[in-house]
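Given next, in structure tokens, is a single chain: the form predicted on its own.
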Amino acid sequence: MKKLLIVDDAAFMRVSIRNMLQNQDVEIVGEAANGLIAVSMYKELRPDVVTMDITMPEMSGIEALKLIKAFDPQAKIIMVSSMGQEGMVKQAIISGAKTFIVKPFKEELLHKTISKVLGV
């Protein structure tokens, strides 16, 4: 079973992603409310894939992405962004994100994206 880390400052979004993935072949190993916690949890838990919000307190998703990629160049990170953040999405892809999902999104899109990133 593949391990997933959910990173979003909005608790309802973390719960939504968790619920969407309940019946999938994915184990949610942790949740982080900001990029600073995400980097620490990534190093400890070594998940197979991460869903990462872009705009968060303490440390943005872009900064966390860069630190995680520096620690593990093979990290698979899916950026999750709101509409109107195209510039940040481009910066995330350049910084090493595998792909991105625009909020709000449907369960099917999340499943397909995770499967594609994991090569399943």
Second form
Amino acid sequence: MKKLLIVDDAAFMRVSIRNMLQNQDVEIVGEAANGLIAVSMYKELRPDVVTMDITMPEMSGIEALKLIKAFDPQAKIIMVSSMGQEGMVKQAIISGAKTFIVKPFKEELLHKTISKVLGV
Amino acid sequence: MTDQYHNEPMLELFIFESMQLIEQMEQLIIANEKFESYDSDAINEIFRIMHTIKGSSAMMLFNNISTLAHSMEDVFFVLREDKPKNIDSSQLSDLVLEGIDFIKVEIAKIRNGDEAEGDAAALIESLRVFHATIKAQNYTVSDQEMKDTATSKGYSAHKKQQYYISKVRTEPQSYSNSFQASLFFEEDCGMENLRAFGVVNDLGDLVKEYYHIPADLDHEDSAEVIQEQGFTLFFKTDRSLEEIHRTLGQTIYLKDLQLTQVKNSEPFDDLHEERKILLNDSAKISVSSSREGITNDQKESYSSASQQSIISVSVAKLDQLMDLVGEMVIAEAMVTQNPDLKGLELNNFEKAARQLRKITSELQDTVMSVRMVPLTGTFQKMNRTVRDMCKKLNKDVRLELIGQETEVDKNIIEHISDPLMHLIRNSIDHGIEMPSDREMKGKPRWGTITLEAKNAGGDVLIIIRDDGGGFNKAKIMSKAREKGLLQVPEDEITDNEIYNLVFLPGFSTNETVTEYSGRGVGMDVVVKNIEAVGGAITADSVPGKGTTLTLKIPLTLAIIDGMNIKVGDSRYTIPTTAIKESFRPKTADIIVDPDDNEMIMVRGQCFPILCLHERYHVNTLVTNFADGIIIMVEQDDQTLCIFADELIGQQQVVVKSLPAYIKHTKKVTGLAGCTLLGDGSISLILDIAGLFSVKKTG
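Alright, leaving the form predicted on its own aside, put up the form predicted in complex with its partner chain.
What follows is the entire complex, opening with the chain shown before.
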């Protein structure tokens, strides 16, 4: 089973994503509440895919993305963004994010995104 | 709500987290308002909170909350990025607090299962105007500064994007293959312009010269264009059609891809020209290394906000855990004190039983400590109350908080928040004088209210002290006379008794009812709320100097240390904290007064006796004082001797409320609840304060 790491400072979003992925063929190996934790968890858990929020305390998703990419250029990271964050999404793409998903999103879209990212 | 969110836990989490964030934000606003400016940490934090709420509420499809949060986020975005000077922080605070209130109300509706249909259009409009004002202000700043603070965010007005697609290479001729690709993305994928940007980015070094329609991917409108007409890309490359097709085919959310090789380079050149003109016109496309500007989000990365490593658990689950631990305490007693084991020599069993008892008691302590929460949140909330009251009444009051870290059982905290708020409103409304009056009396212009919490044995004391005018004794007396609330002869009444008259139902000294202090229903509701959790309230006052209100509330309700006693076949439990002593009475010490009330003389003092078997009509063989035992209990400076058959022993008991049908059908007095003892029998927990009133009236 593929391993997934959820990064979001809002517990609500973490649980939402976790719930949406119930009965899916992925194992959620960790949840991180900020970029700093995300980077260290990535190194430790080596997940196959990461969902990464952008606006977070301590360290933003973009910064974490860059650090993770520097550590593992093959890292597959899906940015979780919302309207109004176009500029940052762009930075994320340049920094090597696989793709992004825009809040609010539906369960099906998340499934599709993850399976496509894993399929690539 | 969509189906996926119909499950309760998500909703609960949404409510919980949003409320927590909103309250955190409220504190920030109030703390910063005092300094009449917002520091960058606070702005960062508020921006982040609004962003989170926007996202969460959008996920839950509470669009009104999401829209409002978005407009507040916009304002704080400008504050964060542009750092405008001369902001009207008072107006800003008002707007944001209004927004907070709106969100609170909507969340309350959601919690109650109502539709969150509130409309914040007016507020959003005010925020928009405010947003426009601070932005306009910022345009006066020099261009250079603008560049420095320019943001990478798409919706900022002065977007000077730093990273653009490389357009022209010096030797385009070396790339022989020209292609035209049309890409269509799946519906609902969102931000199509950035998906397209991603495609270009993915192609990276494979292509050397390219143009695309729409040309400006930064503009939000381009997303719509791509949705409708697709994204068209012209490029030159040295790679083969297959290779390019494979690369583009990997695009996520790709619905349709058409890739054709352009034999004739003419259309390409035409486009080239066309683009060039556009380029000159708008300067929207510029040449730059795509790696530039990456460090731009540094600001974003380092926020000093601290994150707690704490998980949240619903109180219902904790209650359940507490119940289970209680059952376990009982079960443990049932096993280790099982009658079947009587008289048996069981060394190993004893050892194991001791271990079990130790672990059970540790478990119980841990669960208890989990339920304890500091009063910080409740106290902090009062800042808002004080602020609102002061603004409304034009008074100047400072709130001092002492001992916020004092911990109280979660259930109790919920019960004291409203009474506290009410008492503080009362203090500001009736206690603290207008600034000018205060100056005339030689006091500082601002009033001070001190809110203090401290531990006192098994209780927590919460003290509300103000330096206002104090209670007016004569006024209270005349009011009490008028309402017929006096129960003590007037010449015997002490100052303290006078002050405590204000807690009687239907009492209010202020002739003119104000919006905040209610209509005289307040005080007795306060008292009822506090008594509901087994607490008490007293008042003390010095005319001209101020008033002190003291709330005494128990640490916890769930488990108490109790002394189990027996009367006939019934068991009773007395909270150990109330017991002063217990002894076997001598018949000689018993006194009976002319009204047949029994009293006992102990060390030269006389105390009333309450015979439990008489009070609760229990059949018992022990009716003679010399055969039974007296337990002397004390509460609130009153002492009472309870007469029972015998003591069973001391034990921690789990308090369970009396079944509703008993509570409703019979007016039970003097009982706080019931519990289960080790042998499986039910014991009634005596409510000492209740017993005193029983003794007095009956």
